[in-house]
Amino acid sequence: MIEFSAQQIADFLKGSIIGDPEVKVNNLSKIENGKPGTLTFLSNPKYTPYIYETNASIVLVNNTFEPERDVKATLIKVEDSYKALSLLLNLVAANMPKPAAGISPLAFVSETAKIGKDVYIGEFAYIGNNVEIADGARIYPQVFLGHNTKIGANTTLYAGVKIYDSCVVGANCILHSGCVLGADGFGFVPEKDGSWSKLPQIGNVYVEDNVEIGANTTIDRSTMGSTHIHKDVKLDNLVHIAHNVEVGDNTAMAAQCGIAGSTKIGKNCILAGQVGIVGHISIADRTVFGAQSGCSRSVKNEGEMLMGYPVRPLMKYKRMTAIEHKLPEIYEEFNALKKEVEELKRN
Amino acid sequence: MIEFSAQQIADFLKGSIIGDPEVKVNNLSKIENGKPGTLTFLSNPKYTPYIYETNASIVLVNNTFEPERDVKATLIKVEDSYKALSLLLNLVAANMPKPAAGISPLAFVSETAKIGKDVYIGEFAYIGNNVEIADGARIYPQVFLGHNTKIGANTTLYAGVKIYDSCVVGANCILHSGCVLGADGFGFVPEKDGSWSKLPQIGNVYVEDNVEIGANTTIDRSTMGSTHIHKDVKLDNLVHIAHNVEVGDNTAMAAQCGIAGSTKIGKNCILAGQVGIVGHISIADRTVFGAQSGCSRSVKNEGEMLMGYPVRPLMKYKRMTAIEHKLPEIYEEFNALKKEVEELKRN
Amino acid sequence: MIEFSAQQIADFLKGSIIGDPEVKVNNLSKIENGKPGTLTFLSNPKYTPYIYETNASIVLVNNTFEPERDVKATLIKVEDSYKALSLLLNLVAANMPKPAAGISPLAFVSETAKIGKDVYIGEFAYIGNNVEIADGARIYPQVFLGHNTKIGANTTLYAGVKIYDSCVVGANCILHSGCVLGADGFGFVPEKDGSWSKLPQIGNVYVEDNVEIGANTTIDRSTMGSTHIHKDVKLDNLVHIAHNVEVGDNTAMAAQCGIAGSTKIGKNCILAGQVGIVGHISIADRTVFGAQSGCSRSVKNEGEMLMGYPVRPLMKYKRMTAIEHKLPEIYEEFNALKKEVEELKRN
C-alpha cells in the first residue's frame, strides 16, 4: 500500500477531517492494537474505547460520533464508517497481485470440455468430461469439477473445492477451499431387518449468480431436481444443506448451520452460527435466528426474530431465559409458599 | 430417461392404476413443481396438498392414499410409494454414464500396492505402500490412501477423500468427497505449566462393509486398537466421529453429529442433525435422538427416544417445553399467588 | 513392537510389579477387550470393573489403584498410569516406518519457494512463490501453499491440507488433513435492496509453535491484521475460527466448536465438544465450557465453569437442569396450591 495523507483518503470517501490533514498511512490496522502510520475505523460501539488509546495515525468514523475526550488520532468523518472502509479495502485488494493466468500443464483437463476466455486452471486441477468454464473463472490448484458441470463467468473456486457431476454454479460466485458441492443426498430405505436401501440420488445443485459458499461447506445433491441456493446467497464455513433444500436470494449462514432435506428458506433471511432446522419445513422471508437455535416447525410471518431451543420470538425467548436463571429462587419461594398454605390450613 | 407409460411403470412396480394408462412420462419431478411428461410420488403426508396441483402425469401414491378431490394426474398405487420410487431410481441410476474405468498414468499408485480387477484410479490420487485395492473399486482424482490402507471390492471413494497409513475400508462402501478417515485423535497429557503432550495415536480406523460416509465427514484413529465402525452404518456429512468409539450395525447419524472419544453406539440407533454425545459413555440398541440433543449419560433401555439439552424421554421432553413455553405467564401468576397468600395470612 | 517383560518395562516407567514380573508383551490393547501377550492401562475410573476380566498381560495402574479382588494381569503401578501409557506410546510411534523424505518430482514447487533441509514434500502438493518452507518439515501429497505462506521448522501438514495466500504457521505444529486456513472472514455490508457487498479480507491466518489442527477444520484470515493463534493451542475436528479471533497459549477445543469475529479466547481455557461463542467478546484465562454451551457474552473471572444455552456457572446450570426436568410436577402442584388457595379465600 503506497501512502497516502488523511486529506487524499477524506477526498476520495468525500469526509470531512478532524485533526491533522497532512498525517499519512501506508497500512490498515485494527483499532485495538493500531500502530502509527496506519488507518483504523470504529463502527461497533463496543470498541469506542480504543479510539481514546489507539496509536493509528488516522480513525474513520461515523458523522454521528463525538468524541468524550482527546483522541490522539485524526478523525474522518463519514456518513457509514463501515461501508468506507469496505471502499478502502476494496481499492488495496484492486491492488494485490493476481493469481496466475493460464491453464496449467499440469492439470487434466478433458477434451471434450469447453474452457472461456481468460480462463485460470491450477496445478492437479481435474476437469471432467463437456465440463463449461465461462470467460474469467479461476480454478485454484487441486479443484475436482465432475463430469457435465458449468462454472460461470468470473467466478472463483479456491483450492480443492469439489463438485461432483452435473452441478450447476453461477457467474461472480466464491467458492472456498474444501468445500464440496453435489455428493449425494442422505436418503435411505429402512428395510425388514433394520439394515438401509440406498435412495439414489439423481438430481444435482444449482447455484446462482454472486454466491459466496465457505470453506468445507457442504450442499448435497438432489433427490430430484436441484438443491437450489439463490442468487447473492452467503454461506458460512462448515455449513451443511441437505438434499432438496432452497435458499432464498440475500439469505446469509454464518458457520456451522445446518439445514434438513426439502426445507425452503425464504429470501434476506439471517442465520447467526451453528442454528439447525429440520427437514420439510419452510421460513418465511427476513426471519432472523439466533446463535445455536433449533428450528423444527414452519415460520410463516416474515421478518421475526427467533431464538432458542426450541426457537421461540426473541422477546419471550429473552423473558424465558430470565425466569429459568431465577428458577432455584423461584423453586426455593414455591416450597416455601406451600408451607405457608399448609400452616393456613391447619388454622 | 426413455419414454414409459402408466401402464409399463405400473406393471413393472406391481401397482394399480387410477386414471389413464396411456399418459407417457420421460423423467422424474418433485411433486410441488412437476411438469408435464415427468414422474413424480407422494410419502409424507406433508406434500399432500400438492397432489391436487402437480402438473407431473404421474404420481406414485401408497394403496392407502384416497383422494379428497379431483387429481388431475394418473395415480399409481404401491404398497410403498417411497419404496416404489426408490425402484425407479435405481433403474435410472443404473443406466447412467459410467465412470472411467483404468488406471491414470497421472495418479501416482507405488509399486507396492495391490491394485484388483476392474479398479478405477483418477488423476492425482495418491496409492501409498502396501495399500490393498480389491476388485472393482473407485478411487475418483486426488483421493489419498496412506500406507498399508485397504479398501474392499466395489467401494467407492470420490474425489479427495483423505485415508491415513493403516486403515481398512470394507467392500461396497461410498465415502464421500473430502472425508477424512484417520486422523490422529485429540489425546494430550495435561503438563504441570499448562501445556500438553500429545498421546500418540498408533491405532487405525476399521470400516465395516456396506457403509456411506458423508462429505467433510471425519473419523479419528484409534489411541489403541481400532475406531470402528460396523456393517451398514450411514454417516451423514460433517459428522465426527472420535477416537475409540465404536459404532453398531445399521445405526445412522445426520450431518453435523458429534461423537466423542470411546463412547459405544449401539445397532439401529438414529441420531438426527446435530446431536453431540459425550465420551466415554454406552448407547444402548435402537436409541433414537431428537435434533441438537445433548447426551451425557449412557442410555441403557433399548429403543427409547430421547431428546433435549439434556436429553430426556421425548414426551418428558416435550412436556418440559410445553411448560417452559408457559413459564412467563406462569411466573406472574405465582407472583399473584404469594400476594394472595400474604392476603391470607394478613386476615 | 519387540516382545518385553513386565520387569523391563517396570524398570522403564520406574515402576512396581504386582503379579509375574517375567510375563511378556508385544503389543498394546484396550482394557475391555485385551487379550494375552498385550499390555493396557487403567486411568479413568469407569474402566476400573474391566480389570477383573481383562485378558490382557499386564495393566499399568495408578499407585493409588487398590484391588477390590483378583486380578488375573500383572500390575504394574506407576506415579501416573496415563502419563506411563504416553510414555509407551511415544517409545512405539518413534519406532514406526517413517514417512518418505525428499521433494517428489510430481509435486509442483515455485522456482520462488525456499526450501529448507531434510524437507518432505509429497506427489500432486502446490506449493507457491515466495513460500518459506523451515528445516525438517513434512507436507505430505495433495497440500496447497498459496504465495508467500510461512511454515515452521519439522512441522507437518497431512494430506489435502490448504493453506490460502500470505499465512504463517509455527514450528512443530501438526494440521490434519482437509483443514483449511486463510479463506475469506466472513465479511459482508448490507446494501439497501437486501444484497451483501464483499467487505475484502487483506489480513492473514498467524499461527504459533506447537500448535496442533484437527482434520476438516477452518480458521478464516482477518480482515486486517491476523487471526492468531498462539503457542500450544489444540484444535480438534471440523472447529471453525471465525475472522479476526485471538486463541491464548494452551487453549484447547474438542471437535464441532465455533468462535464467531472478533472475539478473544484466553489461555489454558477449555472447550467441551460443539460450544459456540458469539462475536467481539472476551473469554478470561482458564475458563471451562461444558459440551454445546452457547455464550452470549465476555467472560470476566479467570478459571470459572460454564455450561448452558445460555451459559451459566456450572453449578448453577445443574440446579437449574434439575428443577427443569422436575418442571412437569412442579406445575402439578402449582395448579393444586392455586385450588388451595382458592378455597382458604372462599372460607
The other form holds:
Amino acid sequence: MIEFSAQQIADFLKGSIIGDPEVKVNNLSKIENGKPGTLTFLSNPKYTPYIYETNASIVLVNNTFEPERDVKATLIKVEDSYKALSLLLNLVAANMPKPAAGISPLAFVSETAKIGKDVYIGEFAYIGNNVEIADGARIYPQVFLGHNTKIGANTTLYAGVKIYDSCVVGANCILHSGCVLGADGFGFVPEKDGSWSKLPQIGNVYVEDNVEIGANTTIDRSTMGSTHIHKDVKLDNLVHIAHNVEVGDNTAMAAQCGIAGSTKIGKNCILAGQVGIVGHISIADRTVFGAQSGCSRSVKNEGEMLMGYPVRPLMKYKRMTAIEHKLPEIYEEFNALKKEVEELKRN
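Could the form predicted alone be shown next, to go alongside the form predicted together with another copy of the chain?
Next up is only this chain, free of partner chains and other molecules.
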C-alpha cells in the first residue's frame, strides 16, 4: 500500500482531523489489533472500547463520534466511516499491480473468437468458438468459456471460472474462482416406472453490468429464455440460483442462499446467509430476509422485513421467539392448572 498522511486522507475523504495531520500510514488493520503505521475505522458501536486502546496511527470515525477520554490515534471524522473505508480500499485496489494485457501462449483461443483491446488471457484458459471478449477484460488462468459466450468490457474472471455455451456477462463484472454459469437447470420428468427423464435446458444465463459473483456460486441455465441477473446484483460465495430465476437490480445475497426455479426476486432486496426460497413465486422490491429464513409464498408488499421458517414479519417473529423460550414454564403452569381443574371437578 502507498504511504499517505492523515492530511492527504482527510482531503480525499473531505473529512476533518483531530490530532496530528502529518502522521503517515502504509497499511490497514483491525481496530482491536491495530499497529503503528496503519489505518483502521470505527463503525459498529460495540467496537468503541477498542478506540481507546488501539495502536493504529489513524482511525476513521463518524462525525457523530465524541470520545469519552483521550485517544492516542489521530481521528479523521467523516459522514460515514464504513463508506469512507470503501473509498480508500478502492483507491488502493486501483494502484495494485494487475496482469499485463496479452494472451498467454499456453491459452487456447479459437480462431473464430473476437478479442478486444487490452485483454488479458492467462495460462490454460479455454476460449471457445465465436466467443466475444470486450476491451479490458481479464481472463485468469484455467477459465473456461464455452462456445458463443460474451464477456463485457473490463470484466474480470478469476482462475477456474467456468461459463457454459451461449451465456452472457456484462461490463465491469467480477466473477470469483470456482463460479459456474450455465450448468443445466435441475429439470427431470418422472416416469411411470419411477425413473427420471432429463428435460433439456436450452436457454442461457444473462448477467447484466456491475455484477459481482462469489467463489463457488452456481447459476443454472434456463429451460427456455434466460436465467436473468440484473445490474449491480451482489452474490456471495456458495449461492445457488436455479433455472429461469430473475434477480432484480441491486439485490444482495449472503453465503449459502438458494433460490429455486422460476422465482422472481425484486430490486434492492437483501437475503442474509442460508435463506431458502421455493420456486415459482415472486418477491417484492426492498424485501429483507433474516438469516436461515425459508420463504414458501410470494411476498407482495414492498419493504417487508421477514424472518423464520416459514417467514413472518420480523416483529411477529421476535414475539413468537420470546414466547417459545418460555414454553417449558408455560407447560408446567398448564399442567398445574389442569390438575386443579380436575380436583375441583371431583369435589
